[in-house]
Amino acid sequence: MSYKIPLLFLLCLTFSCSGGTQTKAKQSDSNSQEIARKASNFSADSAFIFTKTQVDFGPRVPGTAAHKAGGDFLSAELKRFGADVIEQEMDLKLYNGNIIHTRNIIGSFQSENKNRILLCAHWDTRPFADQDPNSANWRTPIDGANDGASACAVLLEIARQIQIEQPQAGIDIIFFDAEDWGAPAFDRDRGGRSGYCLGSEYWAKNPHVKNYTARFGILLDMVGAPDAVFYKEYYSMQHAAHIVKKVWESAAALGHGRFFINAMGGAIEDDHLQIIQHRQIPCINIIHYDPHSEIGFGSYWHTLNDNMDNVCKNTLQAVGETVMYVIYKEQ
């Protein structure tokens, strides 16, 4: 048995459906434009100043006056931008058995919101310039302008923007301490642990909120260099490929594809591994690492040349704007 549908009805149905599709497409375009507008408020000038302020304190090595001043600055800025701040103090054992006093600094926005996103970076600096071409500098602490300060600066600027316009999700910003006190190249015959990522390991096992969880996490590390490229880090793809996809697609949509390379990079031991292993939160690492270069992390990595000369506003803008796009897009 066949049934003939009147032509007029078919025409009406066609126009009705296409009109609805067009309306939805317009709404989607409008939403994307609004999210991009919010993300574009990220100020690279502001992030650059935040970077320089940290560097001006001197190397932020645990146990030094510069470390205390740098931590006080980060904590005060988070409070100034409206975050609920918790400082998690702890004594940690180094690779060589020595004990150092450290602190993780946590700033939470919309603390009551159960829908949360974690943004993090390490704020301490390397006590050894053990990759410096001059061996006389190997036991000298580094400024950590790119490796440490740049990522914290991007997160401070994001915090400043969150205060102005809140995303729908609650945001936790964590500055991890004691990330960069791993065994130096001249002292690796001791064996045992590498000594990296101590602050994040402590937090992941002892979170500031009991049973803390988040929908996902984004770790920033070395995000200020002029020649920075961000490949898809191996552990990030293994444990949080959907978040990598979300971030890299956002970067492409914003025109930052030359920084966020659509290809696999290396496997990096970093703070995100502690979050994945001990908190089971899918977490990715946005880190400058070029698998096609000899050094990978840049010629200034763990040398005395990791200073403000190797911090670029264009890179800060690309990373900050991309992360802001991601967090404002989340429902």
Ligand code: AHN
Second form
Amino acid sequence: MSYKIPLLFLLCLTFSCSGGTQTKAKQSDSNSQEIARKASNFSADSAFIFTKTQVDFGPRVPGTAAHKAGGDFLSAELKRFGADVIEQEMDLKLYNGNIIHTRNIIGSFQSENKNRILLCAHWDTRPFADQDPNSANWRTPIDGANDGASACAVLLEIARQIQIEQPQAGIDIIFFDAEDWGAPAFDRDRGGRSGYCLGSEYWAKNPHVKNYTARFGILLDMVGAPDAVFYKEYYSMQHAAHIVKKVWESAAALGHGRFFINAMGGAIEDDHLQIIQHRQIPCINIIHYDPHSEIGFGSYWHTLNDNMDNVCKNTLQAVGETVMYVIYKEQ
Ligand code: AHN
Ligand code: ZN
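One more: the block was the form predicted alone; return the form predicted in complex with this ligand.
Let us now look at the entire complex, which starts with that chain.
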């Protein structure tokens, strides 16, 4: 008789435990589905139009009318989507000693929320197609449909979605100026500095809000080419491996593993490095760079082929949805 009580007790325990686990698993399953549903609201059609609108202004090279128009557009769109917008205007010194007038554009959602996520991209375009196969084009500015416009377009579409459905965290979207004025291949012996990432360097040293910080940052760069592949970038892994893991796992869960490759890529000097070094915010870079290809970057990179013919909605969708999934998942 005496064995009956413990057996009954054991059975109850077993059932209640497995029941509990099952409920929890179901809950997290339906949570993930709900987050995936929110993320799927990202519209590639909309992002494509945001890309084209920027390109239609002409190359957004600091000092030009197209640059002014492009910046005004990004700023007005962020306001239209309900962000508090701050513009930082600054004169910056180029690799060759020349000074350019530039502007970082910052859009903040739920500005009072201390729990923040930073999303960023550069909005200026390269003044010279110094990688173009035809040397006659080396001094011609590029459209920057991928290198500039695509990432800003994805972030604008995310801003539009955030206005409709707010995530728990406050989101800051920063469009950095003067990323792409690195010394061109035909003028490399001048000055000691690479010349890239000037706008982000300025912001990281002089943030728009005193002592600004965020849980983490995600930089997007060249996220629109049909054949884009995003490998795990070296500095992102060094300083923010947990964010890389989160983003690549989210992409896989959404079926975007074709774009987000689960392998190491190169070490790329980009805006995220300024944020890591000068603001100590763990920041990752989602960038089209294939370590197995000859140049690494896409074949259009810093050539006149970086135009609208090289922008694909499937890629914009994969990146936009993945980033949205990550920000809606964050508590
Ligand atoms: C370098 O080529 C050193 N960095 C690439 C950063 C970049 C340029 N991203 C877009 N254009
Ligand atoms: Zn570039």
